[in-house]
Amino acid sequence: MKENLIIGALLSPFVAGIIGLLPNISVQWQKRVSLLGTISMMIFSSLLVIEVDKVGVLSFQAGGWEAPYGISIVADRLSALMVLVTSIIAFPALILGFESVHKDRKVAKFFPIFMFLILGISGSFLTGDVFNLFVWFEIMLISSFVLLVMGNSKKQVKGTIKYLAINVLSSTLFLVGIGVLYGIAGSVNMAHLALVLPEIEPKGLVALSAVFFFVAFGIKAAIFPVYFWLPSSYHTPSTAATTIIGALLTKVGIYTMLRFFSLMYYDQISWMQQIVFVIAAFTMISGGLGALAQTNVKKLFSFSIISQIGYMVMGVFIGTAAAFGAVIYFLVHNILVKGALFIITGIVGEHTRNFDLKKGGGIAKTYPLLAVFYLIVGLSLVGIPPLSGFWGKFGLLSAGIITEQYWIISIALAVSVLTILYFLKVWNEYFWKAPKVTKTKRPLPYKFVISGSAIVLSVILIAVFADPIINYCVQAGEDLFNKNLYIKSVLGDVEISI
């Protein structure tokens, strides 16, 4: 059965996580099981992407309940792609963790918690039920909280408290939005809601629920002005945890925003558009300026995450099929590039025991491979053609120009200058300048080399195969815009009564 591909993609991290939590299981077996689960997930999700591209949307109803009364699990081009990208970024992050995660964290079950985080992220992409999405969000929140606090250092506890507090607020707003939504529509099935919400009166309550969801997802995505928790918490845990959390968690917020405002709330975009554009502009600018002001390399790239989120929020609320497709490609690009930057600079920091730009230098001479890796990934972040960042930004800017959103496009172009400046800052301070203190060169652990090579290869491949990937993303954007395939796959010929 084709839905077994969806089940396999979800069961792979779940089974690995459960086995890793068994009492008395050794750290070595935790590693092996986690790696096997990640590879298995990559295989299932690859086959899932191929299948949905051939046959369209796949769905099944958990427990056998007919939609819209049961829990729908749905894989379309967008969700299948996001699960695949999740498995791709999980692989090098896990390999990095094999070498960099300290022993006390390993004993504390770092690797199974890592797999449960992957499970929560994947479940969020595949659910077709609003309340079930909330459950997956909570799995993500609990898992990421544990990974952030592992180590028990003062700065970790301080950063994690901020992370937990703001995410509890986000979850509360999400629940309130679900309550309002269920009260006016009597359903939490996304496909069903896509049919009934446009017909519901009064329109004010529909708009209110849309605002609750936008703010809840905006907090998780770290938009202006509620982004302060991200740079306070993302730089504190192990590099392996930072990589997966930094690459994926904010993007789940963007994914849900894209899903809700293309499927259920498309008619709300028009009145929200200019307000959201202002938020997106401030997100781009404040993230870029924040990155430029940092000396801690992990904090710098944490602010960079915020800046890039602004581009994606802008794309969602341009609201055309072309914009949706561009957001999807930019999401893929950003997940891989941000993961690569955290891995590369994390390898340098872990190996030299220094994440401070002022104390850095000499890496280009001492470890030229890492310098080449950073150049490739950094130039992709900046958007130098023909690398992936160029195609992502080109798609977003083109969609904005076609819809005559000139002022927000101008902001996006200006912020690209800030991206160049903080890319050069890291290159000059961390890689190129002569070190203040000459240290004996130590060979890089082979796991570091494997991790860095794997993630940089993925960044190169999405540029080399940009044409088929962009075509896939464009089709995924058209699917979001048209909605019929999604609704028909979930509801079929079931008669809907409100």
Second form
Amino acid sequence: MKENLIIGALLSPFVAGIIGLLPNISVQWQKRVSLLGTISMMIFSSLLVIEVDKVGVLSFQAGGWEAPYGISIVADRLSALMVLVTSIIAFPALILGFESVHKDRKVAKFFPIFMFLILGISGSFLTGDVFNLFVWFEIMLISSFVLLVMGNSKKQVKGTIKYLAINVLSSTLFLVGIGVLYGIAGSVNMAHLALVLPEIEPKGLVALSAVFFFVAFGIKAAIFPVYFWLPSSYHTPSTAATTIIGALLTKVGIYTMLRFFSLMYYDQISWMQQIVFVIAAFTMISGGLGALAQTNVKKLFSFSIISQIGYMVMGVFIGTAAAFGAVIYFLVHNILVKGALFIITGIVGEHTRNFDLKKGGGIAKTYPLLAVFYLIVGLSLVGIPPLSGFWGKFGLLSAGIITEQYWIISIALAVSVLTILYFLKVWNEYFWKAPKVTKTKRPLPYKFVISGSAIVLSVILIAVFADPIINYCVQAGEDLFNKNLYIKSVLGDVEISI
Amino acid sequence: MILLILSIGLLIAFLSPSLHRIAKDNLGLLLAIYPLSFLLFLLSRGSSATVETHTWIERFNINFSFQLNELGWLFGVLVSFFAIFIFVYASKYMSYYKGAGRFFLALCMFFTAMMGIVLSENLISLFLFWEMTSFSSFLLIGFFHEDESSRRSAMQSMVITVGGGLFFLLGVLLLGHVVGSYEIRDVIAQKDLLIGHSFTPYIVGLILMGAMTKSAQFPFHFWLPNAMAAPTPVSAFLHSATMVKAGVFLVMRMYPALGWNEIFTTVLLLSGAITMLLGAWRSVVRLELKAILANTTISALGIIMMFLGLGTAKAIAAAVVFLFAHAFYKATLFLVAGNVIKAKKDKNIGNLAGNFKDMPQTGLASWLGALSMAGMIPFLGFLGKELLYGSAFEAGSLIAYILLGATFISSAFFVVVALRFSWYLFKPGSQDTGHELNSKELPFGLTLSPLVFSIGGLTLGLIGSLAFVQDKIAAMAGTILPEAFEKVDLGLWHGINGALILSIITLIVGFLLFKNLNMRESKRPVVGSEKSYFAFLSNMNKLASFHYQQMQTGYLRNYLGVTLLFLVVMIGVAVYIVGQPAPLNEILTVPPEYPFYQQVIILSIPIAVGIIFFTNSRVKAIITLGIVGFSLALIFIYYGAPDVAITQLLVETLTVVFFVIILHKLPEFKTFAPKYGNVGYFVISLIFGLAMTYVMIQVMYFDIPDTLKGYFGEASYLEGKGKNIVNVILVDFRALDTMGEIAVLAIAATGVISMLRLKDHSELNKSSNKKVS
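Go ahead and give the structure of the form predicted together with its partner chain, now that the form predicted on its own is out.
Entire complex below, previous chain first.
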């Protein structure tokens, strides 16, 4: 019953969330339960990764209703890894939240909702059913709405309205896509669809359904030109919420795109490829330029998320096993590094009560530890070897060279210059520049130190253990490309005619 | 072993801030043990062809591999020798400043990286160290980071060198793709694969971009003079003797693989020549001591690149010897400049005539360094220049003579600079009167290293003809081009020949120029590439803000409009490329027949939507929206889904009721959009509606495969024990979905409660009277 590991990973945040929602439970206990839930999830998902790496795919049918009729829950290498990374980033974000979330917000169930957000994200990674994915998306989105608006400040409400409206639109398109898909294929089980879809005539119908998913996931992933909601809202809530939302939510969009276009819609890549590359190129450039224009550090890194999303979309649509593997590594790298950037600049911002680059300065002198943290993480983002960003870039570039997609990888490389520019902008303004007003140095709260060290350590570790991690990711990419393992695990020994 | 030493080096680097607390001002002396032991290691090991390999990323076939071939070994010896005395110098020098810990962190990291570059056998591990030098250089240039100009220079060098590194990386990737390995020896062994390959011009161009940005070649030369914002030991070490030579090293290292390529040599020739003349001219029209030297460095790098581009055996031999000569005298002069600036607290050469009596030891070093720079016999500089001239004579082609002329001009300017650093700055017996009297000679720690370097240049010139020195240097040249081995001749006297005569003329012309050229500052740029850099930056920033304002207008209606249009365009593209599922006219030939009551229902929906569009009353809008919902419910009933219809009715009723309750609490409805701005949104809505309709009728045209329907029909009663299929699906087959939706409701409720209960702690209270847009 190795499948119980999957249930364990999902139940940990779920139970923690439910306990936290009980009436009369003190904030102290909400914190403890959430921490326990996160740690337990981390343990389960680590075991899951180890187990999946042995057997390839683990799956079970919810309620025992056989596929494709019931709901399949599937953990392949990709899913298991994503869940593990989710729990890894949840930990420092939570610790940060313990210190920085405003007292009222904690009373208002910040931590339980945080747990539900983690649940929704993990569920999205683990489901093998298109409609069930929609439900996990709902959980994820509603929790993120609540976290974004919690605190009720005017700018939060303004940002959240945009976030809400556009994401509800995206969910609607997703739902329409499911409707169309069901209309043409008569199934919502991913493995089953993987078998059925390539057979369906006319091809135009399948292409239409693919468009809905591409746009719906594109909105979630914040691609150009539908990313508006992200920079409008991400900088408004508390840093802990920004961290977890900023690090993970767009990546769920990328994950689903990767899953759909490797498992079910693989033959759609050929006609979409060049168009998507144009979109990806605009996403990289637009995000990079957007970041350069910011003076609020949270907003700056929100735009940076967009820029990096372009790389991943490009990788998904290069469409080879190597490219999938590279995207997977890039996802892991980006979740951790983006989370780390939000955490570190968040610590600076929360501690000095200033997120404005123009007003900031002098951090390298007053808090050298944070400066070192920022350098490590920032250089990872830029892609300086041996840090993780380099391998992400390396994998994507070499996948692009092998498939002869020269123009898009040239753009990807050129956009790195923008990344350097905004990385340096933050460093110069926030860390190196002498502050206009010298404030007295207050020691960092220990929770900030723990949170920052934990995330920076994980960023360092994925660089140190690059070899086994890349090995795992490349294997995961090959699994996605071959898909037989996945289909067999869900449907049993069916006739596979691909 | 090499990997181990490098790792320990990095560890030492990261420990230096802590060591600083123990060693205090002697930190540099303590840390000098590190380059010293590296030097001893290299000397004891000797050069060899053995390759040390450690697997790094197995999947990508990338290793940490190192070798001690002649080129890398001798470069390594040179770098570690310099490092020892730079560390010693810096130890004293940095005791005047705060932050020696982080200074030595970056310096140790830099030294390690530089050794990594020269000893790497794998191109990817070389790239790692390459980037590490850029980064540590960035930290060192920005050492005085509270100065704005310091930060700007640091950023500039980082952008140029790391940006160039990106090109380099792409070149390496393409190279690896063609050759199938990132090991340099494999690349060299399989260079035939490159000949005639369509990638080769790109590979060459991209790798040269890396080398030229690092070695400050035109048009990327401008970052180097600005890098003088760094403390003096850094200028001496990184920006004259080692880091900027990394580009030269890369060209030398790749020479066996790419040297046959004409693009490779032509670019080196052209850019080298321009760089050389540009740097030489600028060096005589600068007054700041370090800026003068920085420009001569640029010029010298140009000379080396140019002679590598010329590519004859003797030219390469000359480039190698000149590289050594330059390293010794340039490091000397930088340290001299640092000492003068430190003692006199003035960096303008115009105010600094005649310091010999005040600073005799620094003066001696300066004289020795300057004589080598001028190319005076018997210094190493003389040998270098002899060989340069000689190789150009020997090549004999038109290009070679043009190069010869250009080299002659630059050398004459070098003589001018050399005289300014000796005759002018340290005229024997002279006494400086312009500065404070206590600006005396600096402590031994600061005079030792320049003396060592300058004497080194002299000694090498004298013992150059000894077999073991000559063989080593010749072996290094031979690694670049086997024929060059024969051509290294470090004898001081070759009889009276063209090169010697030209050398003498150079000295005379240089002396005349020195006498007649006014010492003046002219910052008028000869070429505008630095301007282009700043223009690039500011345009980038302008573009960024413009783009930001265009994208993030702040209006939700714009965002939604663009999002819907995006979907429509994507649908259009899909239909255009993949083709229509079924031709539209085929579908429309059989219009479905609707009974009259259905027509009423269907028509009422667009009418209701139209009313919403034009109404100004919220209540009206909500009620008409209700009409849409109720009509839908009726349609559901018609198609045999009464339970869905009931749900829909319930939801609609509740929605209308809730909205009406809330609505009268809201402020009066106002239109914020421009009067006719709505037309655009109307068109977008229309197009979107049409696109969705198109998709729906296409989907409806084809039969639904009913695999699931049949199963659910049977199993819900037999296995699920329920008569209502929908119910069984909801609570049994897909119970997980239902549970998820319940969770959604719980979270939403929590959210609503928290919104109602929480008071805004910043703005809302103040602005609650204002209208919310």
